[in-house]
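Encoded as structure tokens, the following chain is the form predicted on its own, with no partner shown.
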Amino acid sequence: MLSVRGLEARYGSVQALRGVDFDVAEGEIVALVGGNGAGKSTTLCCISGLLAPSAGSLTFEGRDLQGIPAHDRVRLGLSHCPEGRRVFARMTVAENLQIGAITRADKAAIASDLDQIEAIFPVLAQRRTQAAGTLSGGEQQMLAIGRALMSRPRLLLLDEPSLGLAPLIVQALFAVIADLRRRGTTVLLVEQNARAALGLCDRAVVLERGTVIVTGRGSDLLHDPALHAAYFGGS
């Protein structure tokens, strides 16, 4: 579904990505893990079109993404749920969700999808007319994911969904991510909570200083002694 080859990216004189290669197959959850500054969020921004790579190629369902702006990538089936939620604080929950469908014109299907999102996240139905800025952190994260899903993505890019949330909320969100895959959405997940990410994903790509250092099945990497020492604080 997604092929990333030789991806490089820069912020001015700082090179953030150095020849990143990986694939995402349809129906998978693939996790990008690594420490701060590893290049995880930069990779997602390159895929979604928010940042132009300095080298390399991105292919989505056989189509070269070079030169395709971010809003057209949404139409192709790529949706990016960014780090920090970035909900529209003064708008209602319902308005935020409707913005997620801004590239669509199928009103009946949009209404049906709103019902499905509220079934996945019942709290959003309860808060439908409430300003998004008044929601809790966990509720805002649910809203951000729901908004991303309103574009009907084939590949959902999730950036740090657990950031700043209580463990019980994180557990509930990861259960939702697993359910999204069962519903047919492929997921590329960026997550600093390496243990949780590796326990959830089918495959993982470990980044360090903008370079892929290892890839493999999530369950295998979860028990890798070197990764434990680097990311779990133990041997």
Given for the second form:
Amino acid sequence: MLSVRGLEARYGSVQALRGVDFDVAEGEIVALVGGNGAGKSTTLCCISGLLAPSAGSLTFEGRDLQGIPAHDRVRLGLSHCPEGRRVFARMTVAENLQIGAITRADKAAIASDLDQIEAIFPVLAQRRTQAAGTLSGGEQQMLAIGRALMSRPRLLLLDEPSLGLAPLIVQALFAVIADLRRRGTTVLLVEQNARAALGLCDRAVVLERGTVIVTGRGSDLLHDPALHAAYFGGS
Amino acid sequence: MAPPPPATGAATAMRRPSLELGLLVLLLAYPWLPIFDLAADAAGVPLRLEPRLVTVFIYALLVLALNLQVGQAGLLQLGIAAFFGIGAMTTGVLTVTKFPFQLGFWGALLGAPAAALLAGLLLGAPTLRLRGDYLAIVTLGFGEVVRTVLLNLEHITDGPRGLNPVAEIWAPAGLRTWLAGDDGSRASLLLTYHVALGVLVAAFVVLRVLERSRVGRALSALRDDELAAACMGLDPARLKLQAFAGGAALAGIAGCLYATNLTTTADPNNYDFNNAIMVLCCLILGGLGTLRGALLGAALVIGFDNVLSPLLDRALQQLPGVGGHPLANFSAWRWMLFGLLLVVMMRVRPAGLFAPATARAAAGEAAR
Ligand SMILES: Nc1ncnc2c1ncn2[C@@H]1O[C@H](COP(=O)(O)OP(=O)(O)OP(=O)(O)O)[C@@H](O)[C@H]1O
Ligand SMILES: [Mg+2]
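Having seen the form predicted on its own, I'd like the form predicted in complex with the partner chain now, please.
What follows is the entire complex, opening with the chain shown before.
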């Protein structure tokens, strides 16, 4: 579905990615893990078009993404839920969710997706008319994820969705992600909570200083002693 | 769990459409209402307010234009006076006898916004990617450049004297007699009054529709978070340019009415930075990002300057014991009072008088 080849990106003189290669197949959950500053968010930004790579190629469903601006990639079925909640603070919760579906015209399907998202995150239904900026951090995170889902993406890029959520909600969130896949959404997931992410994903890609150091099945990596020491801390 | 909080500004506006309508009817009828002939001068000549109200309408248009750019799209620009001036000057060029065009008011009403729109596109395309304060500086500079150019291109603009006479509004003779009988100058005044009011109402209605449309929601999203808006599939660059150019065009229409009302393009120094700041003050006072707030701000600030102060002046002059005293002159004190009011407002209601609940919450948050 998505293939990333030799991806390089720089911020001025800082080279953030130095040749990243990996693939995401349709229906997979792929976790992108690595330490702080490894280049995970940068990789997602390149895929969604928020950042222009300095080298390398990106192919989504057989189509070369180069030159396609971020807003048009949403219409191709890519949805990026960026790092840090970034809700539209002065708009209401309901308006935020509507904006998520602004590229779509199928009113009936939008309404049913809205119902589904409110079923997944009931707090959003309770806060419908509240300004998004006045939600708690965790509530904003749920809104950001719900909003990204409203475009009904085929590939969802999630950047640290569990940030700031209570453990119980994180569990629920991971169940939601697993459920999304069952309904045909492919997910590329960046997570600090690597242990949980590896448990959930089909495959994981481990980044370090802008390159892929290892890829493999999540459960295998979870038990790889070297990685264990480097990323997941003690036992 | 908590019940849903009270409805936002938009919903409140839906429930009270009669407020605007009532005001509109009052304004339409004002020229024929005798009850406002109150503040007569010593010779018993009443102070008719039509020309002053036209100024209020024109500034209300300017505030609506700025609201589209600053309030709805979040583009802090300080050069609105430049588009105002471009609209006025285009109206001059298109109507005075010095030039071959002589299209009359109705031609200028199309030409002025077209010229301002073009200027908006030319300025906006390269600069709108600048953020916040940088854009403010660039547009401030643009405003000064336009003013200076208008001053110095004397063979076209007649410099500080301005182009005149700008054509008055053409209307069928029957309509003119219907409005004011044989009184030709009153007919012209009433035409200007009602056309300006009509344009204002039309602009308000169009902007209200726009606000509730897909584009309006997209602009709100853009204003709150540009990066997230791009993630939703919105094209920030295009939206910004559309809002900026649209606001410029509306300011051009205001300029056209301004020159028509004065029958001259006036001294280009009228379209200076102070003017831009005054329009911004109206907007902030009324409530950034709300149409009713924009109108209210214009009515309060420009109405205060043009309508209330002269009325109070006259009232003071007629007060026994006070009249004639050099300090009994309200106009002399008005900007001091206005400054004080603005300070109090920013303490009490930083998001403006008409701000929706969501904006107030955000303003409270910003103030910490
Ligand atoms: N806007 C920027 N300007 C300059 N350098 C940047 C910018 N954004 C990221 N970088 C640098 O690029 C590198 C990769 O950053 P990135 O945000 O992709 O890391 P990450 O893997 O997402 O880290 P984290 O887990 O902390 O979010 C870092 O060294 C960072 O300092
Ligand atoms: Mg990151």
